[in-house]
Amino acid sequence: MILILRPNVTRESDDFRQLSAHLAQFSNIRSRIHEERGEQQTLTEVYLIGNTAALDIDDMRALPGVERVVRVSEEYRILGRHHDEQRSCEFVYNGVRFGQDNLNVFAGLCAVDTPEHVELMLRALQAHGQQCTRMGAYKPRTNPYSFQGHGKQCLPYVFDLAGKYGIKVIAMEVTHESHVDEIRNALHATGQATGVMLQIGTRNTQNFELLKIVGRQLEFPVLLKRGFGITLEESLNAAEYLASEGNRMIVFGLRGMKTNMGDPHRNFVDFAHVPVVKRLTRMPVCIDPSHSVGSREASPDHVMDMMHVTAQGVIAGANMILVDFHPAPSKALVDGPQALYLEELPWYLEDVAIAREAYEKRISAARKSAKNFPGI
């Protein structure tokens, strides 16, 4: 059960102290406090854990400082979409809104290689009205002898150039807690020129200690990618690990499943789970067509598989796209064969807009039909 307190009720208020004293009288029930930080106010939530089935919702609603009561109906206590859920499905970071009803495109370099390529990428994004990108500084690789990324050495020029070209959010994978400190220090040194969304890659989806550490910091939002060889439930529980430590600014990423049944694509595309994740949780959902498809192959209609797959995810309601571009894919140090050319950026964005318009038309039609079918 979740007790959502009135906006003016804080840990220091009399109502909160009275509420805490009352809850302490319940046997076999413990409480956990979370703060939901919005753009204009912070809401305090009290999670009651234990035998709460016997607690009456009206009685709990009458307690000091309580505005609303939510009975947990799903396994994901913090991120889950529970019965009669009214909590927000969005957050704002560095001026960019992330929610279950909008769409942000993160086109960029899978791995940072040279300052020149970074600048060419960011300049192209600015020219086409984009304010988000992906830039890989830390690259976990299957082969220990493969390029592992430039690490903290590239952060200053990446952040400076992002500020120069008006990029507000950079998705950047981290694999160790020290990377978070390096990013924080580099942002400070560059005058907070941009913002960073920390990415937990598919190999670290069940690195629970890393999840706890990243979840405890409340400065950066987190993009958690689904584990490529585990169930959706296991990956959603990984997201719950992050939230249970305090950070609610989480986007859930679908990037394909590791199975030969997806051949000839790099992974079996799992974008049909976009609406499933949105139904089960309050997280915005990201799709990664580059790592799902893994090539620039095109069908006889001259549309690349990667673009078809992107459209499928967007039409299903995706809220974020993580996609590889590169000024010279043949020179890319990581995943060059799947990267799109900068010249293809306007075509890609136009195709995304077409798919998004189709999604919005489908939603409009569904809302009209729902009036005639109340059970939907």
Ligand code: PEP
Given for the second form:
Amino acid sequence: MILILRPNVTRESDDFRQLSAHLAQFSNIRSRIHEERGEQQTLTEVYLIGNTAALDIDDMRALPGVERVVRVSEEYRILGRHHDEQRSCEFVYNGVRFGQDNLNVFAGLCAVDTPEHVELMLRALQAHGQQCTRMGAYKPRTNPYSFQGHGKQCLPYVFDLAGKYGIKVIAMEVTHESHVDEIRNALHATGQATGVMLQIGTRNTQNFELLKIVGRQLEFPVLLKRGFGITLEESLNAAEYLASEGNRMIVFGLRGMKTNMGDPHRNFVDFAHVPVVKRLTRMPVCIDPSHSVGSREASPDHVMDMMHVTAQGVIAGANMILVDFHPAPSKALVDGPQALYLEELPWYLEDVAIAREAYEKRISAARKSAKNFPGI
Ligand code: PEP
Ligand code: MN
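Beyond the form predicted alone, can we have the form predicted in complex with this ligand?
Up next: the whole complex, starting with the chain shown before.
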């Protein structure tokens, strides 16, 4: 059960003290406090853990400081969408809003290679009105002899250039807690020229110690990729690990599943799960067409498979797109064959806008009609 307190009822207030005294009477129930500090107000949530079935919702609602009471199901206690609960998990980071109702595009380099390529990429993004990107510095590779990313050595120029071209958020994978410190220090050294969304890759979805460390820091939002060989439920529980440590700025990423049956794509595209994740949880959902399709193959209609699947994810309500571009894909050190050319950026963005508009029209149609069909 979650008690949502009235805005600005904080740990220091009288209401909170009285509430705590009341809760202390329940010997078989523990409480855990979560504070969300916004610019205008602080929102406090009290998580009651234990035998809460015996508690009466109306009694709890009448306690000092309590505004609302949510009875949570066992699944995804913090991130889940319990019953018909409308609380959102939206957040604003470095001026960019992430929610289940909007869309941010993160086009960029799979792996940082040279400052020149970083600059060409960022300049193109700025020219097309973009404020987010992806830049891999720490690359977990299947083969130990493959390029492993430039690591902390590239962070100063990546962050400086991002600041120069007005980029607000960079999605960057981390595979070890030291990477979080390196990113924090490098951002500090550049006077916080930009912001970073820490990415947990598919190979680390169930690296629970990494999840706990990344979940415990409250400075950076987190993009958690779905594990490519585990169930959706297991991946959503991995997101819950992050939340249970305190971080609520979480985006869930779909990136295709391993099937190894000679499929035409690198992974089996799972973007049909966009609405499923939005129904089960309150997290914004990201799609990664590059790592799921893995090539620039096009069909006879001249549309690349990568653009087709992007449109499929967006028309189903995706909230973020992570996509590989490169100024010279043949020279890319990682995943060149799946990178789109910078010259294709306006075409890609136009295609995304078409799909988004179609999604918005579908939502209006659903609003009009769904009321006639009880149960939807
Ligand atoms: C990536 O986005 O660069 C990446 C390695 O993705 P994934 O973890 O989904 O393979
Ligand atoms: Mn890649």
